[in-house]
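What follows is one chain in structure tokens, specifically the form predicted alone.
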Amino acid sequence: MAQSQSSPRSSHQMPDAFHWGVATSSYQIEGAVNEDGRGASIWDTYAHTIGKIKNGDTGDVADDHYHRYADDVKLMQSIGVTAYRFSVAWPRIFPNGTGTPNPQGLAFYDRLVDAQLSAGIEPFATLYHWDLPQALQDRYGGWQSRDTAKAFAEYAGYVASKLGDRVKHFFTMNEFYSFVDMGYQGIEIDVGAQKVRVELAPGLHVGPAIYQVRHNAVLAQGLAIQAIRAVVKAGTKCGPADNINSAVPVVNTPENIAAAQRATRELNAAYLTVMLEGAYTDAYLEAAGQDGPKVLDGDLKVIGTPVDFVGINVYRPSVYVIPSADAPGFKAIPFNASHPHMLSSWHLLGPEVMYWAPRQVRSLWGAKEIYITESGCGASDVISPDGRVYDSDRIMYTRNNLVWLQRATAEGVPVAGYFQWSFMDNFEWGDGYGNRFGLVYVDFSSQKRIPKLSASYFKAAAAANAPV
């Protein structure tokens, strides 16, 4: 349930009814990949491909959440969590991507949702967090085909029809750029003095066809919104959870703020901008040229289907910008080689982005409800001799982010909740189990859970409904 206040809100508090949440994803925590009729996903295939994941790690067992969910939900409750953003594994529901649903797969999420509600935790379901059924990759080439978009809408509508009596918030898809650009092209990330190449499942390199893959993904989002709305009762809300590219103004002046806003709109042209405006920007189409997506009649109307909220994953500034007299009206400033970062080299520090990102979502697209659907950091967590984990850097990171987020809400930006990534250490994609993002430490050999010091911080902040 949401945080409630019985006394007047102080100047440093979050809004009343603010959701203090944690987030996870199915492949990263569930394990049980061959149980109860679950089909294979592209991540099963990719993780078992030699050389793709550090140390040869896979999600075969992960946190064994599939069997330990009840205790995990109780642990969430104990650290003050009021909302849980979990993801549904598409191949648990439709092992072949389409066709006959698997009742055992659905039954797991029924149990999970009921456990949350019994613990006073509001369930927020994500319908796609990258674990595409391998059958659809084999049959259609995955997101290279419009048929996958149609299959996703059918799956989304089915899950919503079964869980929508209890789940009031559905996130359609998580981080378009990650599963499309990193999955079908591979990308380079600016980490200050150098660039690092990153690739995710299915690990393809489609070249100029990436424009069509992007189009198919946002088409799937629009079709899914329509499918969900067709089966749920009034009051159920749905929208995307995207890793926004947010430009931060170097100086807080009207000229710099306007330049940063222009930059943010263009940096998100392929995903958030087209979904929330129902059209591609001129600059995006010009850059695509003859490689631009094939847009059929009605596509943009579907893609622009209105959403009830916008979820944004916010970890770091994408760029710092200054105004420019030349098109496109802004200039990106390179990150200095000495710019501080968290444990992950890509994770450059810039907590002010937690203020600018939601502010830009409101000012650019008029969003009336915004969620920070992910924010967190990897850290070099170890168990101390006294049995505790003192993750001081994660507390520093989280506190600074919350201070900037609270500033946004105090200025009227309609942020309704914050979801820490992640509830517990898990399979961190290409980094395997070597990069810990959790509020809860997991010993993967014994599956023992140990709340870190940051879990105590989270609990205190949730109780105060404020950065503490």
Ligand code: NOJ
Contents of the next structure:
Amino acid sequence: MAQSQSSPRSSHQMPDAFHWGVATSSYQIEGAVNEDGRGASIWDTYAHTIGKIKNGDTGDVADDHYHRYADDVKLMQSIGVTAYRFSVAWPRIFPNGTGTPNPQGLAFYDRLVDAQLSAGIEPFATLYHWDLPQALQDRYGGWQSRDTAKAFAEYAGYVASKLGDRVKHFFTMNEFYSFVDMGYQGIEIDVGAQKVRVELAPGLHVGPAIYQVRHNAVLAQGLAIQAIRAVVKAGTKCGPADNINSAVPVVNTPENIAAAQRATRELNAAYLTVMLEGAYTDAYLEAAGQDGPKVLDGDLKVIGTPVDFVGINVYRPSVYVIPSADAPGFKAIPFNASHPHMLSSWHLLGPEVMYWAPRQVRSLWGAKEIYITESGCGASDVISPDGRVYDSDRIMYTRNNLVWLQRATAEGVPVAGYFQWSFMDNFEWGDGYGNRFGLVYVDFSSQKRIPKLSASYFKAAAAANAPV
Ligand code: NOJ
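So that was the form predicted alone. Now I'd like the form predicted together with ligand NOJ, please.
Now the complete complex, all chains and molecules, led by this one.
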């Protein structure tokens, strides 16, 4: 009897030991850009370039997390967070990109990790969330050079050797497509009613050389995995946190599902596919023609270095597809102008992507451990007269995502954790501070933190280990 009473509820739960996490990144929250020996990053330069960021916002102060980290971690604990994905700022550790490490920079992450462990929160460290040392941009042209890939591996190995006694999960790089394609050529995103142009630091337009920049980035990931493995103890895991381009079947028949899977493999040819297969797809190389990357002997083996897990950032379907008789066997359909969306211009809705993306990562590449390293939404949050923030749209978005994610786990897709983007409102790149993604509202003039209603939702879901 007891069993039949509990079974309906447990059938909606996430797997045991599921991580209920929140995510942030260094430049978006830390501030303190000139403290304790930190070097400049390409984001300092870019944000201070007139016209690049809405309202002229910069990350100079951001959430002042560098000074407030201890209270922030306590706040995480109070809203039921069990894992925290933060990023390490490379220019705090190596102010010049390479050379002598800066002990004060590392000391900050030591304190941050220790604070998490004392709060019972599992630390997940990302080593690159876009704040490349400006010195490497100046010296090598950033990711245009293989030298930056080598420098990244050295930095990654160094940080892992220092934090690896306490941090059991390292993400190498965050969102390849964003920092490469948006950083080195800018992209246009189909949002139904229009196309939106998105650009990130360093704001270059390298033309066909983009193929080489992409290659250098995946090479960096492979070299970093090897460098991390060389210094950490057995059981420490590492892998990427990529914004997978997810093709979602609109009609769920076997033929449509197969077409969507083919599409996802091709749409990720430059990043996840080559990292997880150790080879570029024929279609990718054909499309590149003579602009294709210069692949040196051994590169593909490095790029294909096995990872322990695959992290994916999942916000929206990249495309909906239907099968096609013509090569490559799928057709991406246009979004209707009326397709619903969240606040960010690029953010079309399609919660079923939270099922298809991890399912395809397993079916395409046999991943044994998957993390949803980011999901969340910007919303037009305001403080109500009663002092609270009622973000019911964010709760709707999150609940739908979790329901679809739970379906994936119930079918055996090995998703081990979900990280909400973001813990608190922060510097949303080109959109500045106007676009709030947090579970916690931040008043940027006083630095006061106010947990939103979505924080209560997150806490309840984490406690139930289920979408509620
Ligand atoms: C992905 C990025 O990793 C993160 O930095 C950004 O703020 C969110 N998406 C929301 O746009």
